[in-house]
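Only one chain is included here, represented as structure tokens and corresponding to the form predicted on its own.
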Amino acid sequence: MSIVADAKNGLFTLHTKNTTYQMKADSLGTLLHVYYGERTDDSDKSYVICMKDRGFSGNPYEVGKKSKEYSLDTLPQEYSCYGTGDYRISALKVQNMDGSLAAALRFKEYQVIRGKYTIQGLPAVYSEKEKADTLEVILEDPASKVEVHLLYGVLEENDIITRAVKIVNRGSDRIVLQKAASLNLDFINGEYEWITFYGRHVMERNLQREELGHGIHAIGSVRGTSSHQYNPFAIVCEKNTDEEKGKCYGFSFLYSGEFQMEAEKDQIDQTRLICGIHPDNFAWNLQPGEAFDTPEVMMTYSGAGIGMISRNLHRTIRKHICRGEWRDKRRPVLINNWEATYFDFSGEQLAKMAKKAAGLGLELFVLDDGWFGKRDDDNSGLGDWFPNEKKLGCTLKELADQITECGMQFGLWFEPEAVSEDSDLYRTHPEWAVVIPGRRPDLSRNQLILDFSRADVQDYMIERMSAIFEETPITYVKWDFNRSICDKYSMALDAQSQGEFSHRYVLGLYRVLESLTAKFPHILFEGCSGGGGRFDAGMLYYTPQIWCSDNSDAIARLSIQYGTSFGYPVSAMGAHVSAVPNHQTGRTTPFATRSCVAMAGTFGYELDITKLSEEEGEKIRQQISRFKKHYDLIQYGEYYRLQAPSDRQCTVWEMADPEGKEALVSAVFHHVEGNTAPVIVRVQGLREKACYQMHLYMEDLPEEAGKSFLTHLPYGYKEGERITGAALRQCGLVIPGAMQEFQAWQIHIAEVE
């Protein structure tokens, strides 16, 4: 067992691979948070706990008038509570019955289950019984009889800790959570600083770092989804850590919903991070004997960089988050019509692209936004999901079937969760709608939001959307959300229950997700939210691949999947080859540059493939080959951040095999210079005695430019020219200069013999 629990001493000890975390309950009972870092012994670390008498620091009355050192606003603890004399940021804040706020939690008892918990209606990691094991340590407040019950999962394998939390209310009258965090992690000392990742529509997951001074810093979203403005992801981290070397931890927040993560460094330099449901639209209602639920916060520690935090995350989210067919299944290169044709379009031009596409080696065709109800532009028809047959000139399965009969598959786009006022969804039911009683809504996009809070809602479109899956021969399904949610009010609660809304809003989306994944296994379900408005691993547990951004320009995008990389896989990201000049930015970059990007992801392409050239029809045949060449290297490889977006030059990405066999080094400048300094990187993940070749990937080169280039290349990619992995990462690898304007470069290491 990964789990040691010391019962006599209270002292409960948590092992991965090459990490160690621990805590104590002390002779008061209080939780106390020991250590979490390298792997050590079981021994007890609470000796570096140090409780002196601090002015304003008040004590629990049970410590008698002898104990002034012994205060709750110094100590490190497992769970904090607001009200009850620590005056930090807390994890829970409970209003009792007689108005009070306040709450304190004392050890009860404790359990260890082999095998990993579950969380009923809420996305967890899992695994194997035999390679996980949970650790429930259950605190009582003894005035309220309020449990807590803090779930720790180990995968022992994977250096992951997950955590979340179950609140039951055991005493005989009605409690109000007005906050429930899933995790609350006391650094007892250290100097540290936090990766957060910001952003906007169309320009997502920006690297931010920041030092933890003192006092508090936070980043959240209370815009009803995980937003395009904070990803709910996060590093702490030493210092001077950097990608190789340096003390980091990262936490993940499985959820989808309103969340906030917060920091502080308190009087005596400890530091605290809280993260969970975003208190400000939440306020619980807890009868006597029932129970709550948070979401799971997955973390991870590395004593060797931040790179390595990314990798731990990446295959825990491929193989212990993402589920079903898909996980494994190498997924379809796919064309989505929307940026060739928008809303405009004929059964006959759709069928006309995907017999063009299928002829170059395509495998799926996406019908993106304006094949159903009156759906011309976005003021109306959204909530109408009945195709619109005098539109597409038949009906939606002839369409889809003379898609399948050119060999390609078929896919739908969908936006289940809103609704325009010109349909006749809304006509019918406009108690549906989230809007607040006497008051105007706020538009976005011309569209209200479908209260998915509610049970009928979530009934109505499982069914509507099943219909559609069961009459049509449908394979991928985008799952679009196109708004902000505000006016936040259910017509099916009370006045009382309305702080319940926005997460009873995120478990009915759950359930309809569950729903439809369970009931069509062969579908794979692409979330989307305006690009990456929701990316976060709650939804990858539903839908394995996430559009990752609305811009797809491949220089917008280095950045977009640069931040992104930190927390989540390549195969979660949704990116595609498109148009130029870039209907975003309006940028021109070779085709060579825009696939070697889409390549960082799950590959696609979003353009009018009917108005493209012979040659460009060839250089898409030679993509999709690469890509499916590559593909496993790529799509479940160990990623390595080799010169970040932020560089003067280039951007440096690799994806190595896990056994070190081979890697798919990619390049690409952001400028062309003249008399430029060399770019060399230090090449990851290879085996330091094993002989390589290499293999430079050349296209959209100018022909001139070319044959100059060819008898000039650096040492190692001359045929037959062998190097050591030793000398690739030491050394490093140089990457051949920009001949154009934003030059990409991909480069095949191979091991030989």
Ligand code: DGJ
Contents of the next structure:
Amino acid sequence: MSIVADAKNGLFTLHTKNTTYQMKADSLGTLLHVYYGERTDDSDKSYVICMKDRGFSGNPYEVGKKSKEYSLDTLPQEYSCYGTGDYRISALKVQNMDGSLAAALRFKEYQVIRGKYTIQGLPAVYSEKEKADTLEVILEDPASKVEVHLLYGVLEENDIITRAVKIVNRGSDRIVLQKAASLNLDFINGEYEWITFYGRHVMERNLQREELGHGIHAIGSVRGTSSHQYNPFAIVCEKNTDEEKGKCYGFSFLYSGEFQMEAEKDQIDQTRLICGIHPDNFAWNLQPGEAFDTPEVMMTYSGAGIGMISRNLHRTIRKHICRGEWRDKRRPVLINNWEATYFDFSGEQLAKMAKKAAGLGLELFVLDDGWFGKRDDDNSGLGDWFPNEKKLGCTLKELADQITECGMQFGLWFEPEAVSEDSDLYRTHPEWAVVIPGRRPDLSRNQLILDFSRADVQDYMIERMSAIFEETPITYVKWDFNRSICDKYSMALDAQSQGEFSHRYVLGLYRVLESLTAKFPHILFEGCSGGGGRFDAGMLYYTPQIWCSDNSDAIARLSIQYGTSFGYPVSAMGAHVSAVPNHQTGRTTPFATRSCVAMAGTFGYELDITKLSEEEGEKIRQQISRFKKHYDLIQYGEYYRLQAPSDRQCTVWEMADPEGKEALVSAVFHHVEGNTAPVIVRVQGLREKACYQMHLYMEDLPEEAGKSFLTHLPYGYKEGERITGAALRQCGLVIPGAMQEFQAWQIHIAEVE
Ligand code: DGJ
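Swap state to the form predicted together with the named molecule from the form predicted on its own:
Entire complex below, previous chain first.
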């Protein structure tokens, strides 16, 4: 059992392979946070909590008469409350029937359960029963009888602890939850920084590292989705922590809606982290007897740098968040027509593209936006999920049959949560659109949102999409969402309940996804929101891959995929080779560079394949065969960031076989200079004593450059020469110099006897 409960002393210790977490219910009943970090023993470590009489930090009534040292304003806690003496950011803000904003939680009881808890209607980390444990600690506000059930899931092998909260109104009056966070974590001492990921459409997940100085630091989204602007993932680390050394913590929120992550360094230098649903658009009514479940946060600790945080999360997302047939099945190499045709296509043209693609080894043809309703641009048609047979020149089924007859699978784009004013659906059901009565809505891409908080809308969409899936041989769906949500209002909710809209919307989305993925397990769903606007661990529970960004430029993608890799695995990142000059940046990069970068994701193509030369076609064949040869290494390998896009010359990453038998090192010169210093990287994850041989892929190298390169190998070894894992780890691997702008190299390192 990974949970040790010492009931007599109110002490609860959670152990994973390399970490320990401890909390203690004190004599007053406050559940104190004691420790989270490197694995240690079960002994009581609460001696580190030092109490002192501090002015303006008051004392709970029960102890105030006896002592001025005990203050909720300074004590580290597992779940802090607003309004009763803790003046820091808090996890729970309850409005009582008398209008007061107050709660004060005291320990009531606990239970330890074999297996990992689940959360009704929400994504959650899952595991075989014997590989996870749950601790449930129940706290109570004695005045209102509100219960707070703190749930801790422990995945020992993965070094993962999850947190979620159930709030039950056991009182006799309605209460309103104004804030109900999923996680409160108090760091008792230490100087911290946090790494967060900000961005915008076509430039998602840029890394920002900031000192957590005094004051409140926050990221979040009030856009209805997790958003392009901030990702619901953060790392808290000690100063000087880098990829390979230092203490750090990763927090990933399994939620696709509005979120907030806040950190506050308090008056005595303690740091509190709070993560949960964003409170701005949240006011949840809880009638007597009702319960509210928060979404889940998964957290992990590493004493050996940030790289390990990423690898712990990658493993857990791949096997304990992603579900269904496609979790383990090889994903097809796809070709998508969006950047090839945009809205301007015919069925005949698509069939021609599919035929050529099939001949080059592509496995899945994805028909993107524009196949339904009246949809020749982005101003109309959303909501009318009926094939436009006039445009296609045939039925959708006939087109799909032509494509599958060439040996390819067929996939389709949807944007189920949106509706155009110019659509039959809107004309029939204007009340299904998210607008505030009496106000003109803010338009974005000239579209409105369908009110997914409504059960009738959810049911309609399940039925409509199911009908298409049943009529057409589809094995893939791209689930897109192309605007942020404002004018939040549901015609199906009364005035008092409008504060529930944003969260109910997400619950509705999850219900539709759950229903469709369960009904059509053979369909691979890829999430998308104008690229990576809803790239979160919650979505990955339903869609095991997500289109990473609408920016398909290989050099811009280096930063986007680098940032994404901190919290999410390669198998989750949709990445395609597209045409040059690139449609978003105008940049021209070599074909091999584009494929090298797309191979750090799910790998596919998005260009007009009918316009490519024989020679380019041959390159595609080679790229696909290389990707398939190294599929397991790329998709399931351990990921190491060896050099960042902020490096002067070259971004380098590595995927290593978990047993250390082989590795694939990829390097892209994002900036070429004259007479440069050599690039040497220390290869990780190999066996120190084993011998390895290198193989360099040289696809795009001009013949002559290739020869001179081979005769002047700038390595410390010759192609084919043996080199030990220890040498590669300690001395490093010399990355061959760039022979052209944006040069990419892929170097396969394989163990030899
Ligand atoms: C945004 C997506 O990210 C693109 O890939 C494409 O599907 C368009 N929407 C279609 O409207």
